[in-house]
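Just the one chain here, laid out as structure tokens, in the form predicted on its own.
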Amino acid sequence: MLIEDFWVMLTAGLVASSCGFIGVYLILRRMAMVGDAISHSVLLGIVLAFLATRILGGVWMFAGAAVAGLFATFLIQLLHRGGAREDAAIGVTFTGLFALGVVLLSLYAGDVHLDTEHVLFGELAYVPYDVLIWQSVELGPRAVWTVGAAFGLTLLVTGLLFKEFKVCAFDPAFALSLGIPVTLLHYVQMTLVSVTTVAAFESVGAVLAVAMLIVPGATAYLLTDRFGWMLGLSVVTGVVSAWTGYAVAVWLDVSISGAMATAAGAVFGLAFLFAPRHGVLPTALRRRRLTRGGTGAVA
């Protein structure tokens, strides 16, 4: 294995782990498409950060993208509380903010290369060449440190607020009756989603970031009913999908991010069909046995 392959696989594994882990909470709270809204809203933050600083890349663009993602979640919540259906609020928010970002980009930064194509689709093959240098020492790809830091922050905050997050995910009304600040925890969690998504999209693009936010968590949801196992399985299935997709991309010489997202979909399809308790085939077999047993009892 070449060192470039190692860095690509490590970055993809970290993205899959961080997105899959926080994605479980989105699945349980029926907010899976919030990740899609955030990933499209970051373009507005990138453009505004550039217009304010005239600096391409760096911490300012990351901060602008993260703030735009958090603003998207606030706007979704505001519209939903105002009477709009949650799916409609998500759709209106991400299309509106993304469109506004495109308009501002065309008006005020049309001659500036903001690399929006890689923001949306990503290019993992370039990850090993964008290295972080500290005091003339190369510390490895910048994406590894960025995504790793986001994952570490998610693990730390989730560990500190694990019980509160768990209660809010399964029964927000009960959590509110216990005195848990549900709204505050919602925005804390959405901040983690925003930071995770922004950290991921720069290296892998919005398409793969959204896929890893949704698919591994949905797969784990089919495989187990235990919350702790669900978190762990989301990480495992995400990493397996990412590494399998990379192998397929190298073999067929196709888009790395596309192959990884496809592999994640294939793993979900297998779980959908064969999961022991919730899979289509095991469920059909159980119903068939029950039907035969009931027929025999009547006879």
Second form
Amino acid sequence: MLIEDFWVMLTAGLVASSCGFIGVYLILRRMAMVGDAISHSVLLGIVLAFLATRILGGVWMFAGAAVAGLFATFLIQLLHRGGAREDAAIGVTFTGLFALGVVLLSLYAGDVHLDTEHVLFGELAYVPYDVLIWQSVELGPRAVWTVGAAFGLTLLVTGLLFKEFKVCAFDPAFALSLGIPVTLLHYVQMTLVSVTTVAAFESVGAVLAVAMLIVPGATAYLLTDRFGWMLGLSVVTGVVSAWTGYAVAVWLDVSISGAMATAAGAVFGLAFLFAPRHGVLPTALRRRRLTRGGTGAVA
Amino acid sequence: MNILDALVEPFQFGFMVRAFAGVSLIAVLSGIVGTFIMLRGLAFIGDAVAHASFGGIVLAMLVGIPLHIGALVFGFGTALLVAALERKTKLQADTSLAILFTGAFSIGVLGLATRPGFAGDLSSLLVGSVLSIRPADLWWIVAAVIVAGLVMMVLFRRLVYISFDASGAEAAGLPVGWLHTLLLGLVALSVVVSLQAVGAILVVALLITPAATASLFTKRMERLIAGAIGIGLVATWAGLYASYYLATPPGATIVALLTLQFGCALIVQKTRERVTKKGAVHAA
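Structure of the form predicted in complex with the partner chain, given the form predicted on its own:
Let us now look at the entire complex, which starts with that chain.
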């Protein structure tokens, strides 16, 4: 295995783990489309950070993107509180922010090559060539450090607030009655989602970051009813999909992020059909056995 | 150059005439369908259909059939699958949506990789290219407006009934499942023809933002639809003029203006509410 393959697989694995981990909370809190909204809104942050600093990439752009993502969740909450339906609030917010980003980009940065295709699809294959150098020591690809740092932060914060996050995910009203600051925790968690998405989409792009956020978590949701298991399974299925996708992409010479998302979809399909308790086939089998076994009782 | 010249100038170009005609028809279509989308909480479905039809367009390109057909099949298929997945599993509707549309989208990304030359068309699919509307595309839009108009003429009251009170409609003996499927079909149709104007990412704004803006001021169905159409027409025309003179991408400009309208309407509405509340307190 070449060193480039190693770096790409490490990055893909880290992206899958961090997205899979935080995605579990998004699914339990019924906020799957919020991930979508955040991943689109960050474009505005990237453009604004670029217009302010005139530097492509780097810490400022990352911060701008993360803040824009957080701002999107704030706007959604505001509109929702103001009486808009949640789906309408999300739709209005992210399209508005994305459109503003595109317009600003064309007005003030027309000469800059800020590649929208790159933002939308990402490119994992280039990861090994963008190396982080500190005092003339090569520290490995920048993406590994960004995604690793985002994952580390998520693990740290979630570790400190594990019980609180869990209560908020399952029963926010109960959490509120316990005196837990639900709204504050909501924004803490949205910050984590935002940071994770921004770190991920540098490598896999905005649309497929949503796939990595939601699909492994949904797979795990079908496989287990226990929270701890769901977190673990989500990370594992994410990483398995990412690596399978990478192998397929190399084999067929297609887009890595596209293959990763397709693999994640395929794993979900398997769980949808065969998951022991919630899969379609086992459920149908159980039903048949029931009707056969106790004809009178069930009918 | 006086203001009238400035307003007329774009019309000397055939592509601008087609663009204005196209967005006007799309604004009418979105006003009608978008109101139902907003009332039924189908905004995510619109978004999902848009992303999924991207996959359909790429496959249609590869196979060599009309792109609209590929987009329609994928878009409508996704909308139907979402309903099925929601019934069959314990997953939330929006989770099923995210899974399906990212799946269909990634098929598009994969398909694209097999033909490197497509990358150029790709960005126009994602951000739209209303300036490159061909006469054939205009016919698709006209056909969609006619279909939506006919459906509304025949079934308007029933569709309104299921939108406000699905179980009541069921009890009254309406075929709620079929009407809902029909509505999903209309959503898919209007998303697919509007893709041309603003692209896959922003198309959902064209559908829901005007309706959401109108809903701040009225609760009556006919006024909602008329308001959404009017608001959409203003934003699309102003957006096309702005993009002509400022050299900005038309799709994004239109959506930015739609959002601006919504923001202003929201502020006006909230201020009015506050004033009436204060008035009520003083009166008491």
